[in-house]
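Take a look at this single chain, the form predicted on its own, given in structure tokens.
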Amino acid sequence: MRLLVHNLLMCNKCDKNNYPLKIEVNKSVIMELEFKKDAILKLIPKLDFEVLSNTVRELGFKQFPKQIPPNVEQDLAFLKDLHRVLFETHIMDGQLTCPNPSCKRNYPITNGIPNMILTEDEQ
């Protein structure tokens, strides 16, 4: 699962306070991809950057910025870091947990795929 996907997922069981899901990583890998500046620039407005930044920092990348730099189009180092975080970092094993205290539903990540399917009694 890429962190780009995590930026979009929410709990399927509850409908309040269900985003962002907490992430626990047991195994991750870096899979290098070609950097495409234009693609990253088009994606930035669609991101919940605060959630992304908090997640990345919680995972141990403390130097990741809390905000998008002012002249982002010219900040090649930031764009490459963002590319690495969004596209090259793959969570292979772990779990996602609903942040709602009354829910706390866990969704396993196995072989890089988050299982977001609810059981019959949860629907």
The other form holds:
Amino acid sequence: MRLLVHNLLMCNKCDKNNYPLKIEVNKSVIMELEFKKDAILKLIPKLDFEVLSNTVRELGFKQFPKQIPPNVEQDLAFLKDLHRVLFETHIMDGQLTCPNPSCKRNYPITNGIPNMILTEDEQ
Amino acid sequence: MSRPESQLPPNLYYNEQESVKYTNCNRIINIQTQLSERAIQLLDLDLDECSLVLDIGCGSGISGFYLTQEGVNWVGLDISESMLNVAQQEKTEGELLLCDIGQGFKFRPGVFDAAISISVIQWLCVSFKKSENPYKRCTAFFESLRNCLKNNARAVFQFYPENNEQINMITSAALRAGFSGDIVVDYPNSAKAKKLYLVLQLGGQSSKKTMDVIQGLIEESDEEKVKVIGRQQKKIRKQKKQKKISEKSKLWILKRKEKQTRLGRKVKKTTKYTGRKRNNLGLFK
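Can you now output the form predicted together with the partner chain? The one shown was the form predicted on its own.
Next comes the full complex, this chain leading.
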């Protein structure tokens, strides 16, 4: 799982206070991917940047900016950091937890793929 | 060959063995590739604006590969762990999620610019467990999809419905969720090549209460086939018009005798006793 999908995903079970899911990482790996400036620029409006920034900082990358810098199209350093965080950092093992205190449902991540399937009772 | 949908639920059908076979079989890859290309064509993406697409039933990533080629980021959902593992191995550039679309799924509202699905949604119409209600699953799926698509987003689903009931179940669920759209049929006159695409739009003409079936691609040779089928149907209709003569009746006997005479065989003379009603006396049944 990469942080792009984490930025979009909500808890499947509850309706309120179900975003963002808390990440617990057991194993992560960096896999390089070709940097495409246009693709990343197109994606920026889709991101909840505050959530992304908080998540990235919690996972250890303290230097990541809290806000999108002005003149982002020219800020290549920022775009490359964003690319690394969104596309190159793979969480291979861990879990996602719903932030809703009355839910707290755990979604395990195995082989880099989060399991969002609910049991029969939960539906 | 029976349909996969009648054999096992999809997460069991697409097990490790089947997933590997699926990914290595050239015939399947070719078909899925053609379907993906056609679906992307029907999506009519504005590549300057489009940045995120949802691939429903992404499997081993065949359709996702074409989305990546178009420069579009995608998130793939699939119920088969084995298929997703294959996609992971192939280092697909999309995001992968293990998910049962019939349960519904939740993403931030309006994040996706479009949705694509190849050979998947007919699975929603079959249930293997008592607790699974196809109607509810179709409803949950289309409602979830509506929530995560942006306004005016388009969704294209190539699917294999078994019968009209399945088509109705799917289209009515889509309409209930607020989509409008049509079913596009490619190569309608070829049993083998015929393919159905459900093309949906969110917002737009919300006043439309039904979906039309419109003709998509048609091969040149299909026009010849239409002529031949026309002639055959004429022949069948003519045969039906001729009333069926009941066996052993006098008329039937006379026709048989006429036929035998034409064939040059010895036939007894027709008299007033030919085919007369006989009193069975209970001797012959």
